[in-house]
Structure formats: C-alpha cells, structure tokens
Amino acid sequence: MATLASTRPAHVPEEHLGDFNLMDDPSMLPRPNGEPHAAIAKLLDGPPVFYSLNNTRNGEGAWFVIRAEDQRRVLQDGETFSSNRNIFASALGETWPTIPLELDPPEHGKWRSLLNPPLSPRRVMNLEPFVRQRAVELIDEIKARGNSCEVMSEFAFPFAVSIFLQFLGIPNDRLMEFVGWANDLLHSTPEARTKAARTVIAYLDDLQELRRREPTDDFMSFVTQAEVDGRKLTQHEVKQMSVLLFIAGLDTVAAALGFDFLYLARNLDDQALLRAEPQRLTLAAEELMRAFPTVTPVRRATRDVELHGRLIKAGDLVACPSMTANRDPAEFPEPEKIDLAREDNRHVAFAYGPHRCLGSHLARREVVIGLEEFLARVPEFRIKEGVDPIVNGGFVFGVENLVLTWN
C-alpha cells in the first residue's frame, strides 16, 4: 500500500506534475494484456521529465526521467546525481552507504576495481557447475511433488538465494532463513524490515569474524583479506560490501526469472522455440531482460540542474525507470515487440554509467542456466487455470503467485 503522498515542492509548477505513482499497487495501473511494463512504457508518449508525488517508502516525491538518452545523462554524471542514499542503513536508523553502490566518483572507482576480480567472467565460469547443479536439484524436487509449482517460491527464489549463499560462503542449510529475511527486507512492513536488517547485519558480522580467522575460497574471505589504499579493510567496510551483495543477489535475479516464466507460460510458440533450439537462450534472455527489467535506479541531485525545461533542485530525487528506457523507440526498433532473436541489444536492465551492475555476469548466467534446465526437464507449462499471478510494483518489480502446471 502506498504511503501518504508528499506535498508539491514550491519549485515544481503544477504543469510539471505527472499522473503516475511507482509505489502504487500495479493493479491500480492500466495494464495492457496484464503487463505493467507495457503500461509504464506509455509514459514515453508524454513529457520526457515530470515530477511525481509519493514515490519512495517515506512518501518523498521524485522527478521521473523517461527517455533512454536522458537517463544516460543522469546515470553517467555521478557528481551532479549522487547515489549516496543509505537505503539499507535507513532501516536501522543509521546513515552509512553500501559499498560501492552508494559511493560517488572518484571514491567509488577504487572500491569497484577491488570487487571486479571476484565478480569477473572467469570467476562466474568457475561457479557455473554449482549453479547448474542447484537448478537441476530444485527442478527434480519440484517434479517429484507433481505436475505443478509456484515457481517463485519453489524455484526462482531458492535458486537465486542458494547461489548467493555459495558465493558468500554460507552453508546451504540456511537457505529458507535467508529467503525469509530477503522477503521481509523487500516486501514487508517497516517494523519487519528493521528486524530483518538487524538480523542480517548480525549474521554477516559473525561470518566476517569467522573468515578473518579461517579464510576459505569465498567472497567474505576475499574482502576480509583484501587491501585498499595499502591497508586492510575495516570491519565496517566489509559489512558495507557484504550487505550490498546480500541485497543485490536476492530479489533481482529471482524477479527476472519470474517475468521470463510468466512470458513463456503465456507465449507457447516462443517456449517451444527455445525448447527446440536451446542455443537461442543466451540471446533470448537478453531480450527478455530488455522487455521485463525490474529496477528503477534513483539518484539525488547535488546541485540545481535543468532538464527539458524542468528545474531539478539540489536535494531532489531523480528516478530513471529502466522500464521506459528499454522500450524507447529512439533506442530499439519495434520496442513493444518481443523478438527473441534481437541483436545489438543495448538494454539497461543492469543500468548505465559507473554504477552499472557489478554482478551482471553472474546474473546473466543464473538466468540462462535457470531457463535452460527448466525447459529441458519440465514439459510445456502454462499458468494454472483459475490462478492470477500478482505483479508487484515499486523500485524493484516482481512476480508472486505464479503457479505453473504441465501434463
């Protein structure tokens, strides 16, 4: 449910307001063919920049930048549009940034360089056998239970979370605990969010202490042994990094898989094509990321700046929904058409600029392997009759109640 709307700031003329609220339940939006991504893409028919009230958890308004070219300008300019928003820390009543996501250039650069090796394509390739094994195990468990599943809770989330646990160096028997913490952090009440945040911090602090004494071959060991500016990282800096990995590794990959399953369950010809020609999956996954992105990057202006005649004041929030950039006709021919053979796909599911997603290599492989193994092992699936999937809006889109069935 949306929180109480903010009042219109004095520097925002009424004609610059937009009739759009990202934090509303998507059921309140017009949804052509039940697709909120397509509904939000209709914003491309309106003004390129507008102000919308009540678009954050605390009811603060934000400027929405609609076109891909303008989003590039915002997301590439870390000096004018800051990423330092302390989102996770705010749940604790504290003010510290996750590293490197909420650091601005030039400080951001050295931390990002530090994290490139453990998230490199080579490292992802080494992790791939585990990713594939985990997908197969979950699918076999699903099939053993019958010919139907709620694919988010039974596959997408356990799959994504188990990869995160392996990467961070946490035993897989904690899987469902982490799934619950992630759900409370992202989709629950402020009280449950704060409780989950404190639980996560306590666990990661304990894991950090253990890995400082007993390092192994995992991410937590890497950051506890790493150096920056010729020194070891502090306990607080390690916490700031590991918290980011916790947040980024959970919801987004599962949400992406959810939208992919939703599309394929509704489009059986494309499902059949990918079954018959699985070599198409890598290209197809990029197109599905373009069509169904999940994230809206948000920045805060550090100085007054004008964009398309709109005065954005220092302190204003600026939102760049990937849902509109990825369907911008100036960027993509026939943007509303989902073409699984689309090439030169310059989508922004992983954002633009210096803060482009560090984990994109791993996320891509998770999505491709998850789809590949599911299509190889589960017969033609559809949405179970009488069940309506629920699409969640907000700054991370997601799917719930996605019940698939097959013969």
Given for the second form:
Amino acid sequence: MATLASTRPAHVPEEHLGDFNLMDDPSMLPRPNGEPHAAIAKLLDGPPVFYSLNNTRNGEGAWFVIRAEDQRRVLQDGETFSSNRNIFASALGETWPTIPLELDPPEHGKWRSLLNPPLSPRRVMNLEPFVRQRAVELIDEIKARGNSCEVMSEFAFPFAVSIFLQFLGIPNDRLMEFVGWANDLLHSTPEARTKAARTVIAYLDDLQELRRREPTDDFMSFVTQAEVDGRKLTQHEVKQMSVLLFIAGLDTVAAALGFDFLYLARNLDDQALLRAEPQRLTLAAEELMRAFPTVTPVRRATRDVELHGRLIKAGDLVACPSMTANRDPAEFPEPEKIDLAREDNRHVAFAYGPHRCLGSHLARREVVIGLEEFLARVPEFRIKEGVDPIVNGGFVFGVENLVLTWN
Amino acid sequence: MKIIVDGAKCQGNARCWAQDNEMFNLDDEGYLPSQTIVVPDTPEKQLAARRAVRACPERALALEE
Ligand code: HEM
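Got the form predicted on its own; any chance of the form predicted in complex with the partner chain too?
Following is the full complex, with the preceding chain placed first.
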C-alpha cells in the first residue's frame, strides 16, 4: 500500500506537486540545533497549495494549505473537510474515533457541549493552584540536584503529565509510570506504542469502573455520571474521550514549554525582561506560541473542492501546518520578528474552527505558570556548552533534549 | 461604538474575554452568543473592544463605529 500511495495520483498534475513533506524532509528530522519552524516557513514563498507525496505513516500523500486565510476556510468547514481518521485506534489494529477529535459536525458538537464547561476559561482558574504547586515542586527538586537540568524530562514532560493525572483523578504517585507510557506512546517503536496504548487503556478502564461506582469531583467522575442525548455514556465512549485527553495534552504542552525555554536560553535580554516584569508573560507566551507552534491539523475532503486552481478530490488528505499560517505576512505584520509585546495575536497554534483545542485555556495557563515559576526560582539560564539541543519537526514539532545550566 | 458578534463563528478561543471579561461575557461553555455589544464610551473600553476584534482568530467580531 505504501508504494502504491506514494506515487502521484492521476488527478494531481505534475506542476501541482511540491517537494516538501512532513515525514522525511531532512529539515523535519530530529537534529542538533534544528530549526524546523524556519524551514517550513520557507513554504510561504512558494505556491499557496501543493500536493506532497508520502505524508503519513502508511505513505499517503496530502495537499498542503499554507496561508492563514485558506487554513481558516478548511478548518472552519468540517462538512467538507472531515476529521474522521481513527489514528489512535489504528495503532491497536482497531477502528474507532477518539472523541471529539475524530468526529465531524453535527455529532462533534454535542460532545463539545459536554466537554467545554469543565475546560472553560473560568473553570480552568480553579486548577491553577495545583498547576502552580506542581511547577514549584518540580523546580525545587531540580534545584536540589544541582545547577543544571535536562528541562524536557525533568520539568516539561512530568509537569504536563501530572496535570493530566490531577485533572482526570489519578493519584500523583503513578506519575513516573505514566511518564514512561507517554514516552512509549509518543516517541517509540510501533510495538512499544501498541503495548503502551493497551496499558493506558486498561488503566483508564479500571479508573472508569471505580468512578462509576464511587464518584468524586474529578473529570472521570464527571464523564461517567454525565448524559448525552438523554442517556449515560457507554464504557467505550468514556474510553474514546479519556485516552484523547492523555495524548493531546502531553507532548503539546511539553513542546510549547521546550521551545520557550530554548528561546529564552538563547535570548538573554528577553529572559531578563520577563524575569524583571513577569506580568509580560501572558502576552509573551502567546507570541512564542505564534512563533513556535507545533501541530499540523489534517483533514480528509468529503467532496471535490477547488482551492487556488488546485482540484482537491473527495478522499484526499489536506494538511494545515500552523507554522506557516502563524508566519503569514497577510495575517501578521513583520511575522519573522519575535515581539514579546505583540498585541491582538490571533495565531493558530490551537487551530481554527470547531476543533479548536479543547484544552487551550488550560494549556495557556500551564505554559505561563510553568515559565513564571521557573524564572522566579532559577537564575539566568543558558544552554549547557557542548550539549546541542535536539529539535524535531514532523506532525508534532518538539524539543527532545535541552540541557540548561545556571550559576 | 458597537461590536456585532457572530455567534455561529465563535469557537471559544476566548481572546476577547482575555481583553475584557466583563464586556465579553462568555456562556458556561466558553462561547460568545450572537449579540450586539454597546461599547462604553471610555478610552479603555474602546481600546479593549478594538483589540478584541483584531485578536479573534475566527473573525467572529465586527466593529461598528
Ligand atoms: C500548548 C499546548 C497545546 C497545543 C499547541 C494544542 C493544539 C491543539 C490543536 C492544534 C488541536 C486541533 C487539532 C485538529 O483540529 O485536528 C487540538 C485539539 C485538541 N486538544 Fe489540544 N493542544 C494543546 C494542549 C492541550 C491540552 C492540555 C489538552 C487537554 C486538557 C488538549 C486537548 C485537546 C483535545 C481534547 C482536542 C480535540 C478537540 C476537538 O476535536 O474538538 N490540548 N489541540
């Protein structure tokens, strides 16, 4: 199948092909001091829409939609551009959508109505004391170990995982176990991925059963007691949701923090400014999210559509890299400039349209609070000499290794 | 000054709410329903209103002067 799919489909003329792809373009692979954002932003100099071969694990090609205005059109129209892909389940050899990520309107909307309130901006405020406490604990542990740290494995990743655990209602003593599963699930061989997926599901199934019998005030209790269409949710539906919350909020939050630390370690003036005036962090974090977004939403066309003279046929995949939209000069004045005081920053790091990140309000607070506490507790930090940070592109951009040091 | 809210376009990004959480009163799900918001006649509110319109990633808000 891979070889079949990676040849040019008959409806895509040669001149609509582009030579960039997310899977194996050299600029997308993990590299010391890699700059995948700068590499992908070069696509803004080329055609607004092109077809590229070999963009998924099974070798399927995809259309790339580069500009903000066009991505808005694609991502706001869930009827023409479907999200139904069953990617997580395929790792298990099964076929079911995660909820709500892989559902389309109108079905999608009723699940969002259920899930929006517990993750609304107001309700997220209630989670802040815990988020702050976890940040402080992790930073104190780092400081007790010395004056350097690998900030991804010692801070960003365990921080994101423990907030997920708290939100769902899992005791924090399971943290390192979950960190290990998350690593296998997101950064390992297909075999390890499948094994980790089964382990996480088994754990979440047990928790679900427990909360059905004895509800508390956590998210798992909420979904097991809640109703959609006038009935309780099935065991399968709760799994479809809870497993998504696990995968959606780990790498993404960790990567956002990683790129922020990397930027601040390389730009000591900005680091000093944010340390002296932490109230600037809310805007600064938005600007860093604009400059270093990590996700490329992908859709499948449900009917033939034309975009900039290209025929996107029903069944074709359409990729909308947030990195290009976020550096689109039609959307942002001086997009190449990182301006930590940029106002009115309507970036697309959390996507546009009905699938706009359900966790965005929590994620924003995690990033700001994580940076705030780190800057308040750790003096001026730099990249440790001789240890190049490893940065990757691909479907979720990330920082794989970043050793910081301070006096 | 008025802001016309197109509730069908609102996706709960809450960028307007981040500008001014009184003027942009989100519902329990975190969305802003269709409505016309009359912006109070003070420089702070008018600035917040302009910023909110520009900050909306979905372009769900329109300014009417
Ligand atoms: C900085 C961190 C984060 C980034 C950059 C991010 C980015 C995104 C993006 C771009 C989407 C849209 C995907 C698509 O349309 O195909 C999305 C959806 C989603 N995110 Fe996040 N996310 C982050 C953190 C989180 C967190 C912390 C959670 C959990 C609390 C979360 C839960 C979700 C869920 C459940 C969806 C699916 C929403 C839907 O389909 O309606 N995310 N995220």
